[in-house]
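Take a look at this single chain in C-alpha cells; it is the form predicted alone.
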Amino acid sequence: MAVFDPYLAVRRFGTGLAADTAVPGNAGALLTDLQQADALAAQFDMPRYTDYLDIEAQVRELRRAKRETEEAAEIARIDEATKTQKSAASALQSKSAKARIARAVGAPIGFRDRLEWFWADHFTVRGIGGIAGSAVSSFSNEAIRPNLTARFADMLRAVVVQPLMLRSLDQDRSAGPRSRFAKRRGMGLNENYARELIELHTLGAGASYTQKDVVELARLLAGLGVRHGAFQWQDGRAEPGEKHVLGKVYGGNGQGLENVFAVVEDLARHPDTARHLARKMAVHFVSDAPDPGLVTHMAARYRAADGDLTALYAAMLEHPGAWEPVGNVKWPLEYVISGIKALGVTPEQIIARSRRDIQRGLIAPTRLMGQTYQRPVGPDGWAEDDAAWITPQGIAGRIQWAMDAPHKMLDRLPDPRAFLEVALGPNPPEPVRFAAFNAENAREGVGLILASSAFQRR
C-alpha cells in the first residue's frame, strides 16, 4: 500500500522541487501551508480586471473622438494615444504572466498555486474580444485564488458573477423569453452557460438531470448580464415567474440574483457534484484511472463537510491511493515552471525579465508542447489524459526546451550530478542517474534530467 512521500508530495501536489526546498513532514503540512496568509500574491501582485476595463474605456473614448473629427493632426494624436493604451494593455498581460510564474517558482511547496490552476481550468474562461476580454489571469486571481479554502458554493458564487465567464459562455446574449428585453429586441434564451454550469462545473455530464432542467436553469440565469464590461443584474432580461430545476422551485418572488445564489448552493450540495469534483481532482493530481476508493472517500468527505474544499483536499491527501509512485504527465506550463524552479531561477529574476524574454523562453515553448497559454480549445479546459500530451510534437517540444532553455536562463549551469537530486529527490530512477553521471557536459546532463520521463510526471 502506497504511503506518504515528502518528495513526491512537492512534485505531485506542488510546483516542484528546488535546491532550498524544505519538504513537508506529512500530508497535513500542505494544508497548513494553505491556511497561511498568501504572501506571494501580495509580493507579486497581479493587475485587476478593472485595470483592463479602464484601458478599454479610454480606447473606446479615443475611437469616439476619432469618429467626430476630420483634422489630420488630431487623428494622428488619437492614433498615437490609442497605440499607447494598447501597449499598456499588453504590459498588463506581461505583468500577469510574470506574477503567475513568480508565485509558483517562489512557493516552497506550491499546493496553493496548483489548486488555483486546477480550479481555474475547472471554471475555464477563454480570451474573448476587447481588452478586458483578455483578463484571464485576473479572473483566476480574483474569483478562484481567494476562495481556495472556502466552500465550493462560495467559489461558485464568485465565479457566477464574473463578466469574463458570462461573456465566454454567451450569457450576455441570453434573455428570458417573456422578459421586457426579449419582447423589445427579439432576443431569446441562450442555454450555453446553464448547460456548462451543470455538465462541467457541478453535476457532471451524464448525471441525474434532464434537458428540461437545463432550460429552466437558463431561465433562472437570464438576468445575469454584463454592461460596459462589468457584471450587472438586469431585471429587463430576467425571466418572470417560477423555475423548476432538479425538482426544486426558484423565482417568482422578485429576488433576482438571490435566486441564482440559491440554485448555486443546491447544485454545490448535490451528490453528483461531490462525485464529479472528487473524481476530477483525483484524475488531475494522481492518475488517469484513480483508485475508486480514493474518489469515494473524497466525495463522502466533501458531502459531510457541506462542500468545504479544505476537507476535500484533506481526504485526497490522507488516502493511500493518492501516493501511488507513477503519476500523470505534467501540463506543459506546469512542466516549464517546475523546470525553472528546479534550476534555481528566483521569482525576482522572473519579474526582471523583459516581455520578450517571457514570451520566447516560457510562453511560446508551451505552445509547441500543445498548450497555448490561456487559450484552451473549449470550455472543458485542458485535457487530463496523458495521451493528449504524449504526442510526437509535444515530446519534441519538451525535449527542445529542456536542452535549450536552461543555459539561456542561467549564467552557469549546475553540475548534473548534484542537479539530479535537486530535481527528482534523493532516489531518482537509475537510468536517469546513469545519464546524468555520463553526460558529456553540463548542458547535456541538465537537459537529459529535465527531459526524463521521471521529471515530466507528477
Given for the second form:
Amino acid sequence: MAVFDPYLAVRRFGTGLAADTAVPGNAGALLTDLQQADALAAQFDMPRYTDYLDIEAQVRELRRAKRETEEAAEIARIDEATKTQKSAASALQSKSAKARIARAVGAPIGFRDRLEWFWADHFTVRGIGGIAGSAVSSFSNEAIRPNLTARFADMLRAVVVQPLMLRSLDQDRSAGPRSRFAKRRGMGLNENYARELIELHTLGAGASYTQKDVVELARLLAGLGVRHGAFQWQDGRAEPGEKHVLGKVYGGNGQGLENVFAVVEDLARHPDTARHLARKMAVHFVSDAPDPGLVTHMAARYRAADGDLTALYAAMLEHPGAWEPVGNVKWPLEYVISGIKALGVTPEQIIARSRRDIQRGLIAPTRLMGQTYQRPVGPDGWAEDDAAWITPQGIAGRIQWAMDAPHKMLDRLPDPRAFLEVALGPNPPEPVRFAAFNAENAREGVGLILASSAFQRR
Amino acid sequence: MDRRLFLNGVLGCSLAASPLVTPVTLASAPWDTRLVVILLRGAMDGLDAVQPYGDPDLAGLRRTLMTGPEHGALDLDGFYALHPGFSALKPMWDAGELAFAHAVSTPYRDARSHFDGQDLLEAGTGMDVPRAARTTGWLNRFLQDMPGVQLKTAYAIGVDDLTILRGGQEVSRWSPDARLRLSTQAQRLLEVVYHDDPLFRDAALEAITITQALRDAPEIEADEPAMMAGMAPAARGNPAARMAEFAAERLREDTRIAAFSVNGWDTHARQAGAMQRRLGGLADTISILREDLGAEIWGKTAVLAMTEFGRTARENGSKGTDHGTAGAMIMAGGSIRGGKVYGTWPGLSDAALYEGRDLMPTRDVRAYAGWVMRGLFGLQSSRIETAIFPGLDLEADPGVIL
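With the form predicted alone done, generate the form predicted in complex with its partner chain in the same format.
So here's everything in the complex, that chain up top.
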C-alpha cells in the first residue's frame, strides 16, 4: 500500500521541489502550512477587482466625451487618454500574473497555491470582454484564496456575488418572468448560471435533480445582478413568490439575497455535492481514475465536518489512495511554474523581470501546450484527463519549453546530475537519471529532466 | 532495475529501429474532397476587400479609402473590384477558381463584440443558443455526421483554440510553431525517459514524426507544371504561410478537413496600409495551398475564408472603419465555381444600410458554407439545417460547387 512520501507530497500537492525545500515530515504539515498567515499574498499583492472597475469607468467617461465632440484636437486628446487607461489595465494584468507566479515559486510547499488554482478552475470565469473582464486573477485572489480553509458553503457564498461569475454565466441577463424588469423590457429567465451552479459547482452533472429544480433555482437567483461592473441585488429583476429547489421551499419573504445564501448552504451540504467535490479533487491531485476508496473517504469526511474544506483536504492526504506513485499530468502553467521553481528562480526575480520576459518565457509557451492563459474553452475549466494534454502538439510544446526556456532564463544552468534530485527528489526514476548523466550538454540534460514524464506528472 | 540490464535493454537497439522514429501507418481517409476553413479574426472589411465600386453611394462613404479600378483595384465584373492587396489572386479569379459571397453575415446582430461574434461564427448556431453553451463548433459536428472519420481526418492548425473544430469528434491539432529541434542524442535519451509511459511515448513519437515529415517535405519547384501562368510565387515564412504549408502537407495525405485562423483584421485606423498587408498575406496563404496541394488535389478542394462580421459602411475619423454587420466571404479552390461574386446586393444608400451604418446582410454566411459542404461531401440538407447549423434555412442552392 502506498504511503506518505515527503518529496511526492511537495510535487503532487504543492508547486514542486526546489533546492532549498524543507520537505514536510508528515501529511499534517501540509495542513499546518495552510493555517499560517498568507505571507506571500501580503508580500506579492495583487491589483483589486475595483482597480479594473475604476479604469473601466474612466474609459466609459472618455467614450462619452468623444461622442460629444467634433473637434479634432479634442478627439486626439481623448484617444490618447483612452490608450493610457488601457495600458494601465494591461499593467494590472501583468502585475497579477507576476504576483501569481511569484507566490507559487516562493512558497516552500505551495499547497495553498495549488488549492487556489483548483478552486478557481472549479469556479471558472471566462468569456467576458472589457477591462473588468480581464480581472480573472483578482476574482480568484478575492473570492477563492481567502476561503481555502473555510466551509465550501462560505466559498460558494463569496462566489455567487462575484460580478465576473455572474457575467460569465449570463446571470446579469436574467430576470424573473414576473419581475417588474421583465414586464417592462420583455426579458425573461436565463437558466445558465442556475444550471452550472448545480451541474458544475455543487451536485454535479447526472446527480439527483430535475430540470424543474434548475428553473426554480434560476427564479431564485434572478435578482443577482451587475451594475457598472459591481455586484448589486436588484429587486426589480427578482422573481416574487416561493421557489421549490430540491424539495425545499425558499423565498416569498422579500429577503431576496438571504434566500440565495440559504440555497447555497443547502446545495453545499447535499450528499451529491460531497461526492462530486471529493471525486473532482481526487482526480485533480492524484489520478484520472482515483481509488474509489479515496473518494468515498473524502466525501464522508466532508459531510461529517459540515462541508469544512480542511477536513476534505485532510481526508485526501491521510488516505493511502492519495500516494499512488504515478500522478496526474500537470496543467501547462503549473508545469512551467514548477520548472522555474526547481531551477531556483526566486519570486523577486519574477517581479523584477520585464512584462515581455514573463509573457514570452512563461505564459506564451503554455498556449502551444494547450492552455491559453485564463481562456479556457468552456465554463467547466481546464481538462483533467492526461490524454487532453499529452497530445503531439502539447508534448512538443512541453519538450520545447524544457529544452529552450531554462538557458534563456538563467545566467547559468545547473549541473543536470545535481538538478535531477532537486527536481525529482532523492529517488528519481532510473531512466531519467540515465538521461541526465548521459546528455551531451547541460542544456539538454536539464531539458530532459524537465521533459520527463516523472516531472510532468503531479 | 539492474543498471547494466537497463542499458542493454533500452539503448541496445539501434536508432533506426527506435520506436520514436518509426513512421506510423496511417488509416486511409474516408472520402476524397478537401475543405479548408480560414477564420479571419478581427472582422475583415468586406467592402474594402471586394469593392462594390459600381454602387454610386460607395465613394461618398469612403473618403480616403480608395475604391474601384480608378484607384488601383482590379475590376472583376464591372460592379465589383478586387482590392490591390489581392492582386496575386487575380489569375485564380480568371481561371474560375476564386469567388466571393457578398453582403453575408452570421446571425449575430447589434452588439458587435469580437468575442461573441467569433463564438457564433465558430459555433455555427443562432443567437438562441446561450453564449456559454457555444463551446463546440460546426466543423466538429459535421465530422460527427460523416462515416469513417479518423483522428487525422481533421486538423486544427496553430495555437488558436479553434472552437470551430471542438466537440465530440476527436481531431488532430498541430501548430507549425512547435519545432522539436532535438539533437540525435537528446532524441535517444527522450526515448529512454518516456519508455515506460506509453502516453508520453506515443505522443512524442507522433510529434517527432510530424516535424520530420515537415523537414523532409520536398521543396516546391517554381516551374512545376501545376503552377499557374502569371502567378507570382507566394511569400513563405510568415506564420499564416507556415500554417498553409502544414495544412497542404497533411491534406496531401489522409487529412480532409483543416482549419486555422489569421489575426489582424480589426482596422479601426489607417486601414489602407493594414488591408494591403493583410490581404497580401491572405493571397499568399491561399496561393500556397494551391501550389503545395498540386493540381489534382486542388481540383477537389474548397477553401473558405470567413470573418465574424463586417465593418461600418462609412469610413471613421481615423481613416479606418468600425465594427459592422455584413461582409464578404472568400471561396477558392478547384471545386469552386469561381469568377463570380455571389449574393444579392442590398445597396449602400442610407435607407439600405443596416441601422443606418452597416452593410445590410442579405444572406446567412452559413448557408454558403452549408451548400459547400453539401456539394463537397453529399451531406443531406436536413442534416445541415438541424445538426450542423441548427436553425439555418439553406434556401436556394447558389451553385458554388462545380
